[in-house]
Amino acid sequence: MRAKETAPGRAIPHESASLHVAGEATYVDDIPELAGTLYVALGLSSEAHARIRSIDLEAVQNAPGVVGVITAADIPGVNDCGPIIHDDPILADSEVQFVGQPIFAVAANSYTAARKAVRLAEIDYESLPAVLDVATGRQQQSFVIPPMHLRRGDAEQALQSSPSRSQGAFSIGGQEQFYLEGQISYVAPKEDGCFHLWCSTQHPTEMQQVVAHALGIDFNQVVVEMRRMGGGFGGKESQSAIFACIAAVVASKLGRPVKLRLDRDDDMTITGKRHGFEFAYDVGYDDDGQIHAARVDMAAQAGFSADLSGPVVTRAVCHFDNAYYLGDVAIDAYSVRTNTQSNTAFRGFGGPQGAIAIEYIIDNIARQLGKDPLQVRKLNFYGRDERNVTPYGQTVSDNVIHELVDELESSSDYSARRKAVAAFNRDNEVLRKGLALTPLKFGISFNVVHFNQAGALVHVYTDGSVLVNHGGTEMGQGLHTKVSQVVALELGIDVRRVRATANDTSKVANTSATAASTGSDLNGKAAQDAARQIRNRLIRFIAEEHGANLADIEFAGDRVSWGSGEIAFDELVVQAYQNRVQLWSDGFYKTPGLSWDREAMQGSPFYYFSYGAAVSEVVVDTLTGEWKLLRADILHDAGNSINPVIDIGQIEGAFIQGMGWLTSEELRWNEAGRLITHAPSTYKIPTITDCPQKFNTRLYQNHNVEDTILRSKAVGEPPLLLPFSVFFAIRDAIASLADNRINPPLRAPATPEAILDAIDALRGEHQ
């Protein structure tokens, strides 16, 4: 690997590929374990609502192999872990408010003994009414935060103007995280009442803040190591928390280090999920397709509390329109409290939930039509130099959307396809095809705008290698890898000379989550910046030394040059070293432009926004539900790529990811509360047979326009939208059962039984 491969655009491995591969890629789990170790299970609730009358937990203290056990009364700081709103207790203490809800803490000398120890506790409930769902806690008006709302314009006077209106309501459901590695913390207690946490967590700085509010210490007295998690999603970004807390507090009162790691089973019926939304549309549009007026209801299943509902729901307000210009709107959104586990952020965090909706209108406005929906999409999308403030007003003013998606439909033979799948569903009645185009337009930055800002700090050592800190985490998606990228090319050095290291909240403080796709962008200019003054410094070396001019020095090639001279990058730091010049520098970025008015629901809250498109093709069995992605391509906007394996990778496993979502991962509660798929065996994420044969994604090429990391755009969360085609091409292929007259009434995830329900409806309706 040369110096040049450094530069953005070159296929640089990850950094950790070949630990991996090797399997010596350390995680929480594999730290070597501290002499004196206990390892920690939970006593979780049997009941979705209730009274706790009295808890015995004797028996459980008894049992062999029991060191101690802690419930809330044991906690010395404050019972809480609730990310913004304090309503999430680490422990339940009086009531319970749903089924697998922590209440108590066994810590052994073994995982297998603690777990055979929580079952012995006998603890006796007074049964309270309990909210299972979405409609029942809108009727009740039970909501986690209070309900938002945006308008522009007068969205009633236009509805009832509009030539012709559709009317309906979608339902989609919630999504299990299912990282590879679970939810983890390793604690240890250090001298004068410190602690060091080893924990799985997008968001080390919380996790610091919330143990030491449990404990009741400094913030100064908690340092958080993360080298890398086994996946993220954003199911550790908050509730990563509950499990930091609960080891630190039984570390705290034994004395001893503590693991706390969850079995699958106990993982996803302790934590949240994707959110769920029912929506409720009115939309008015004219005889081509173009849209009016839109009025629409949004309910979201938050959970037991509010966690990050209020930005999740907010961001689904914000991506609601996607793609599309909206002129008159009317948007209510509903963060709906239910006796089940609290919701997160997950992939996208709103985003995708808001975006579907739209896509499922436009959709039906195409067939009642009798256009193809890519006719009417492209009729809606959002212009350049009007049509392009969005309902929350900011203006769009980087759309590259008709371009992209042109370029799109030319590559995939859209048109061609279109006619080969009308032809194959005329001649055959069992199997029929579905195909379609979906866009996305999606906001890149935080909802909250203190949270766009990042650090880092950059050691040059005197063998000339580089190491970087910064504020980010590593779940997989390369963000050491591009920041390692980064602070080479402002040196001018091999990528391989540059090693990041573990998040450590004593080196880089104060730090944001990793999530809202904002890792690279924040961290990377954050890199940026302090490898940039470290540069600086040694130019000014360099002149004042060798007598060159300022404007004639170059780093490049792991040398340095200007005008007639040159000197290797290591011998140059060994000069400056010499001569008392700083090796090492910190960094700092803030994303600048952004603003938020909460209540008004109006501002500019993204940098920048992305883009991109998928087409997909399917062919469904109509006696049996059952389905199979053919063929599916991709073109998606990564601005100027810092590494495009690295982005193409993030695109096509958000690909997968997201039509898993869409098509098989289903959600169950049954009549107590209790989630029944909780485990492998009862919830179908995709597997590699569930990849299309045929699977083309490009990188759109764009420049941004903003000034981001080396002009690149983010691709952690975008890209989940780009499966939309697949489930609208499941939908087309239904429609074609009644000659594409009728919308058929599919809901996500589009599961077997949901396909053949939507079937039964549709045939019952065309008869």
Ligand code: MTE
The other form holds:
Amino acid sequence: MRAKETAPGRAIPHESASLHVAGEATYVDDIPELAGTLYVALGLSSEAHARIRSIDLEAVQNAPGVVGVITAADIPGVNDCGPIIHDDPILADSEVQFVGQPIFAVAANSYTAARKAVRLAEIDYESLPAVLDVATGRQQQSFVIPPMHLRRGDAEQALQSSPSRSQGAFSIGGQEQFYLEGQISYVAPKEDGCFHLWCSTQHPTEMQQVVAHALGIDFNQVVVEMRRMGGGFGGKESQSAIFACIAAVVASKLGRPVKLRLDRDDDMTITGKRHGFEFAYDVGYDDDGQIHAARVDMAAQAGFSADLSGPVVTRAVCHFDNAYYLGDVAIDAYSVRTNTQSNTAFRGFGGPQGAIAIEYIIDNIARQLGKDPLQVRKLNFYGRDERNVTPYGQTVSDNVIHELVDELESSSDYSARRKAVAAFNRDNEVLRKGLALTPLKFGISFNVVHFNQAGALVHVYTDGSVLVNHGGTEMGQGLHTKVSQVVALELGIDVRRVRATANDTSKVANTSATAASTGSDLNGKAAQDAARQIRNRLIRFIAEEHGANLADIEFAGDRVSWGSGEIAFDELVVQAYQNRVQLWSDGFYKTPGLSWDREAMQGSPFYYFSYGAAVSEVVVDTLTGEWKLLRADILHDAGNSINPVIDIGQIEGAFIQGMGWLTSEELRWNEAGRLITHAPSTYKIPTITDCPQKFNTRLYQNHNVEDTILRSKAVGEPPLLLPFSVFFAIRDAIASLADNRINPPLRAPATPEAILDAIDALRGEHQ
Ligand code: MTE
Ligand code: LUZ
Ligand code: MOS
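Could you drop in the structure for the form predicted together with the named molecule? We only have the form predicted alone so far.
Everything in the complex follows now, all chains and molecules, and the chain you saw is the first one.
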């Protein structure tokens, strides 16, 4: 392969693809263990809310193989690992706040010994009242952060004067991240009070900081290294912290290397998930279905602490508009404290929850007017030059939703299939088909402005091979592949000469989480900046050494050429080295033009928007509530894609993952507040057999109007909104039982039970 075949825009495989399939890719648990390594198991709260009267750990201490036990009292620094607000104890002290909260940790010579010993603890609790659901917490005004309010115009007045109103409630469940590799931290004590931490985390810098705080040491005493995760999906943005801290405290106390690897049930019992939301809405519209006003009350289940609920709920508020101009708007948003796991980031970060609510409302309006929902959706799309300002004050200046949806509508044969579905439903009583097209618009940037920065280091060695290190982490999304492609393009060399190395806090400092889909936008630019500085030094060298004209010098195909001559890249770097030209560089990037007023909930929090749409067709068995996705057609905007196969993988993966959230993945807690769906036996994620037989995914031909890396667009999270089409296709199938005139009260996830409930309610009303 020549360099031009491996340059950006090229569909090259993931940089670790062959290692993944051969089982040779190193994850934290695969790192050869150091002599004396201890294994940790955690003692968890059995109560949802209680005071701890006493803890008796004598039997634990004396159990076979046990080397040491720690409680909150053993934490030398601060007993907190909260990412923003400091309300996240590492180990519960006098009070427990949910079933599963870690209270103590046992270190033993083997995992089994540690897990057996944990069960011997005697803890005496004094029960306290627990809040286990959003409605109760909302009523009690129990919030982890103050409520948020967004206002545009006079929603009340506009509602009054609207010809029609749609009022009601909608609820959407949470979701377990279900990364294949569970949470894990491995800590080795080093000389002079220092520590090396291998941690499966999206945020090595934060792990460095929380570990240093827990141990009461300086940041420069902790190095965090992260080569790759077996999935993160937001679940390792902040919530790897508690495990990193516990492992570090044990390592510090016992002076031994310590590994803390969670069992799946413990992982699901301890860690937070996607926030479930409850919406109450009142929307005014006219006879065509155009929306004039919206008043919304959204309440998120935050769990026992704040974690990332602030930015998550902010993103939910800023995605309630999805692709639509809503007129006058009033949104009130609550982060409700409950005595459950502290909910956190999950792909889409509140965006999917906010956006599905407006889709539900539009679906209702269409049926109330007897129109195809697609017609009403299109009518409400943001305009090009008018009706183009979001409720939070950002002008939508890169809108392609009209063209994109038109293209998908025709490529998916929407209108013919709409007729075919209607015909099928006329002939079938039990099996019913449904069809839906849903759009998405997703804002790109961290909604905390200062997180939008990144750094990189590029080393060119004298054999012409290149090493790139940057602030992002690899979790399967292909970030290292894309960053390597960017560096290769900048230096005009084959991407196989570029190696991306483990994220390491001692190489690039003060990094942001790899999150908000910004990994390649931020780190790609930072790496390009570093590579460009080296390239510029080489250009100056060629001009001096070979008398070349600066403007004529080109880097391509592993060679550097100028009008009168050329040289192989690896020969050039040897010459440059011998002439004492610096062949490595740092690079930095910050996203321009962002603003956000947290109080007023106004500003331009996003650098740009990504767009997409999907059409799904389902068949539902109306006697059992079972259903199948027959066909999905996706058209998604990744700008000028850096790597089309990786992007299509992201789109299809997000689609199926989001489909699981909306249909089969259901979190349930019992009356005592214990999560009873804490393993794959009771929590149903989608599998390969749930993929539709016809799965047509295409990239929308586009380039970013903003100066992003190679004019690409972020692709990690936005496609999680595409499977709204599956949910609304199911709802469409159900509605056919009442001639599409009544809105089925379908809750999400649309499990078979939820589908049957909706059918029952519909039939009751349809008498
Ligand atoms: N893809 C894989 N394979 N594994 C993951 O854990 N996480 C998603 C998305 N795609 C994830 C993934 C989430 S939540 C985010 S924010 C982005 O990847 C982060 O990576 P990026 O910014 O480099 O796209
Ligand atoms: N904001 C955001 C954030 O939009 N996405 C994120 O993942 C995030 N993480 C932390 C803080 N703010
Ligand atoms: Mo992704 S939820 O921003 O880690």
